[in-house]
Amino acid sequence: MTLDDVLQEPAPQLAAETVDRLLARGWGLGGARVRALPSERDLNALVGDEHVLKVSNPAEARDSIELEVAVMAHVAATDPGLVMPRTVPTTAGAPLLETADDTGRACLARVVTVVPGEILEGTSLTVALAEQVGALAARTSVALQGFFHPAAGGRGLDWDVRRLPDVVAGALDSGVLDAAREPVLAGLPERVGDSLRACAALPSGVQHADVTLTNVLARDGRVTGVIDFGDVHHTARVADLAVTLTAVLRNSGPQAVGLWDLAAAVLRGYQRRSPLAPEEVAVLGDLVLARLAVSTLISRTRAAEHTDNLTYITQYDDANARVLAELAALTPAGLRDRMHRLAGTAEPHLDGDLGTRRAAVMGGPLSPLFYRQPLQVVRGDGPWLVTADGRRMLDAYNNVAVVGHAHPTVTHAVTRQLGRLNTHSRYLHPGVVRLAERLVATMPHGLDTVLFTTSGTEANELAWRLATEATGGDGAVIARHAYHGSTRWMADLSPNEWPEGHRPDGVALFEAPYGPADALTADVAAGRVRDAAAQLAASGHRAALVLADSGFTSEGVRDAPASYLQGLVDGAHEAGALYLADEVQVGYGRTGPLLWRFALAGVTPDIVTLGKPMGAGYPVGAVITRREIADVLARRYEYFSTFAATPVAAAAGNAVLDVLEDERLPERAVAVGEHLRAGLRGLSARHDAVGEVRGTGLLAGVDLLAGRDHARDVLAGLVEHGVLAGLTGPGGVVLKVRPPLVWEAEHADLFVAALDDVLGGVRVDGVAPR
């Protein structure tokens, strides 16, 4: 039998005494009070207060009924908490009973349990209820994942939105639809055709396909359950959602909640349970149009054939027409964009010159871009970045993406937690505590207290507060070309950024570890701190903090011997100051399995600051110190930062540590870094412009000896070769290579080969390249 047979065949006809005998014979429910329930093609009746008798249309295929029974059993097993009817076995233990109606037609009968609540159809729908309906649709779809039944694939339901072209063609042939009078309806198959075809490639499975307000029950403003699995079939899950969304939108109107408010609520509820892909959202509006059209045309066809059931058949006609007109009035692109905005999958428009637009609204020269020809990066994948024009660029610069761009572990951890909860840190949350414990476990003995921030800059600011409070000092000792952040005070502690003639009060400088390692002793370093502290004293200040990037990255990537770093610690303590190891650039495994550059040197700072790579793109930083230092600040202050240590930040931080451990990226960083520097040193034999190569782990600084203009030409040339790097150090003539730790030796080789080509093609002091 086909669906047309089911729709054409009258519903089963059973007198009251026949129903009573059937209930008594099959389920021992004879004598119960029986009340008829509305149905389009079957006979449904409420039996007492706890059961429903369902006698299927004589034209309905047995395997379709068995499919419905199997679906309900599957959902009951996969989501026992989802309130829905349960099949009541016959006295013989079977789910179905063969019977005949009063005209002698063979039918299948079954009894299911009653779901508490009242049908939502016909009630005043609130935004809160619409959101619950969306959540119910998603929950039902998720519960059906993994279900299979041979009858689910070819049921041929006319109200399946994918059959719109056939329904419209049939309506035109029968005269139910006049293309000249209703061009919108007649033209819908062409308008939404691409979306209907796209469903074949979207997430699919057996779906309820009828989570409508007729089949959703509620009580006291809360959805209680879902009924009627009679339309289940295999389809795209977004087609299933379109059915639910259509039913809700029909309840909008001038005297009710607005159409777009209801649409937003359904999508919120749905995506709390099951996020939609952009490709699904792109077709959703068209599928709603298709459902409205299918419902309208089937109603017209059925009304002409069954004049005795017009009220039931035509109950949605006016609402269908109103919503269809409102949605169809939007252009296809307009409807698609509206759905994307509601679902959170909208992409920014790229109209006009993006660089000009950015400069106009984002500060112009105050916030410059990298490279002579700024890049519009649209996607990341491991060690690669992809630009808007499709170029694949090897990333040799970004330590933010320490575990590689868009690492699935971090992405899923953040997304999952963001969908569950994200709030400030003044509530207990296990993820935050776990992250703090894991960080402490990587530190030397005594560094036992973690204070979370949102960035490395904020971490250094907090470290300054700790130091001044703990020591009573008010002066800072920093490396001559250091960088420690972008706030007002951190800018004063970042001479790498100072304008000409700027010299803030209360700041003294020491020389970074330039020169041969054997000359960089602990005494030399301590003496440099001593001299800087004396300068502070001469100007009426006392040193509170000595701080250094452990890799002296902004100084041109300097390999400080362990003795030199120990001397800085000793010098700080001699001056009555604390020593801060800024690990924002070189930490998180870049220098090897000990994770931190200071740990590789065997020194113990008083304070450690973390930032950039800590969340692999999610903003999170930290200060790690001794409890007695934190306690001094706590005597007079509390510390709180709204977005520091949120559950999502913790999810990102824990995921990064997981990836570092599980993929052994710090170990790889050591091997790949050595391979990289060996290749770079090999270039110095072929190119006079290449000087010393330095670095530890997966970090390299390459001296470019032909001046700043030449260095900039080299950087631009690398971009043309599909490689992204940076310049650092005094004068900006050190090529900085600081890639994600997912680099393999092959990526190092690609970088060296590209640099070799660039150096061979860039003029030096007006002399043509060799």
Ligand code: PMP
The other form holds:
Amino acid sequence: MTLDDVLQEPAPQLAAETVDRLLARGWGLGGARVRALPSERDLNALVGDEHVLKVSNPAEARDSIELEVAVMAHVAATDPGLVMPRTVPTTAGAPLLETADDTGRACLARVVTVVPGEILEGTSLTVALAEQVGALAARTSVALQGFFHPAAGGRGLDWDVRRLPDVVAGALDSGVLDAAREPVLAGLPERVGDSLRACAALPSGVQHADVTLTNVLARDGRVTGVIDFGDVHHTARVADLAVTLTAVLRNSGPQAVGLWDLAAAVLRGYQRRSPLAPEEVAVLGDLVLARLAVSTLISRTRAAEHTDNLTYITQYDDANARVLAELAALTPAGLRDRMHRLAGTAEPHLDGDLGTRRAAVMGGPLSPLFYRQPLQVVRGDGPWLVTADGRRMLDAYNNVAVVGHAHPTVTHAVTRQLGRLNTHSRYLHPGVVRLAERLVATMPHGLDTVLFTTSGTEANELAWRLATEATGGDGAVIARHAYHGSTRWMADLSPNEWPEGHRPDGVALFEAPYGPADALTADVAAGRVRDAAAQLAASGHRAALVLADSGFTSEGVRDAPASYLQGLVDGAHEAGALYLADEVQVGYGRTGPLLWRFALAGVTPDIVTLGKPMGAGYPVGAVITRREIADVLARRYEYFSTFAATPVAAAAGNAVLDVLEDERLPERAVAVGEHLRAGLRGLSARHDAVGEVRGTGLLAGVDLLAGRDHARDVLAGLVEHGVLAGLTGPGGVVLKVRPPLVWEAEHADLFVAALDDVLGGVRVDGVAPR
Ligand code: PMP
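Can I get the form predicted together with the ligand as well, since the one above is the form predicted on its own?
Shown next: the complete complex, the earlier chain at its head.
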């Protein structure tokens, strides 16, 4: 039997005595007061005040009814608080009773409980009620997640929006639709076809598919429950919402709440309970259009066939036409944008004023932006950043997004934890402890203690406190163009940013590893530290800490041979200081195949600081040291930082480590980095403006030989070519390539090709021939 048969077959006919006998035999409810309820295809009746008898259409397939019973049992079990009818078993304990109507046709009867309230259809709908209807649709959909029944697929219900093309074709054939007179309706399959097809890839499951105002009950301005699971079928959950939204929008009007206010309310309610992804919202408007069209055309077809039941069949015609006209008046993109705005999934639009407004309230020159034409980025995706004006840019710069932008593992871990608990670190939390244990496991023997912070700066500050307490010293030795942070003291330890003539007391400099590797012996490095310590001593200070970015990035990306790093450690110890490997920038697998650049050199620092990529943008940093060093600080102080090591920070930190491990990104960084540098060296051979190419793994520095202005031109040219890089080094003439580690060889090739193009187009004056 098909659905058409159910619609053709008259509803069961049972006289009052037959009903009474049936109720007595099945449920012991004989003698109750029975009142008929409206139904197009079944016999429904109120029994007393608490029960409804449902005798299904003789043409209805048994498995459809069993499906409905199973769905109701599932929802009752997964969301016991959701008010909906419950199946009342027969006195023999069965959900269904086989019976016959007065004409002798076999049909199935059951009894369900009554849901309090009155149906919303026909009442004046408020914004508050519309919001509750949206929430109810979401809740019902969530309660059905995980439900399965073989009869739920392929039910071929006429009003399933996916059938729009067939319904329109049928209406054109039968003549109830004339394409010349109603081009909008006739053209809908074309207009919404992509959205209908997109549903196949959207979150789907068995849905109620009929949370409409006839099936939602309310009392005293509050939604009380949902009824009628007779249309359940497998579809996209956004298609389920489209049914609800369509029903609500039909109630908008000049004398009622406006259409967009109602739409906003439904979406607000839905999003609060079970947020839709942007891809789902993108098709919602089209699905509502499809639903309106299907409803309109089925009504017309049936009105032509069943002239006796016209009022019922055509009850939505006017409202359908009105809502359809209003939605279809928008362009497809306009409708989509409108839905995104209502659902809160809209991306920010390009805002011409933003730079001026930002400068006005955010310190102007104190907090400059990147690039000649500052970018408004609205979205990230792996190695890509997307701007508000829709450009997809290759990210060759951001190491915070070490695992790629918007990595789902990180996003889910963070949002899950944020929805559960986020508090400070003075409570026991397994995620935090696990992150500390995992970090210790990556460190050389002896580095057994993790102190969490919220930034690289804070980590270096804490390291400084540890070093001064542990050594009794008060001076710092740093590389000549180092950067270590933004607090007062860290700014003094960041000569890269010193203003002219700034010479902080208690700070001495050593040369970063420039020049050929074989000249950069341990003795040379130790000698440089010794000289710096002697300078400190001459001004009355004793070295407490020697610290260096292990990749010497702000020096222009300098490749320190193992001997050089070992010499720095030895020099520090010789001077009675501790050695700090600042891995805030280069750490986390960038230089691969290990997580830490210092580890590649085989040295053991006294302290390691971490930050930037550690939480993929969620603020978290760390100091890792030996317990004995931490114990010295503990004799006189406690350490606590409110936002350091929150459960969410730990979730982010663990997720980043998970992705690095699962996707073997540190190993990949070695191969892709080598490929990148080979390409860059190729450019160096062909372009006079390109000098030495340095780096390890996915950290590369390229000397641009034609001066600072030219370097800026190159950077701006890269942006025009859709590639985001940076400049570093003394004088800002080293092109810095430090991309997310999800780069593949093809991204490196894209970068090299863009740079090649830019260099070909940029005039280079005054470059010495090589
Ligand atoms: N150390 C190094 C080597 C860095 O690169 C940075 C940031 N650029 C910092 C410390 C400071 O980190 P944050 O900005 O998180 O304070």
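In this text, rigid core is short for the largest set of C-alphas that superpose within 1.5 Å between two forms. Note that the structure is a prediction, hence the values are computed from the model and not measured. Numbering follows the first chain given and starts at 1.
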{"item": "Per-residue C-alpha change between these two forms, His51, threshold 2 Å, rigid core fit", "value": "yes"}
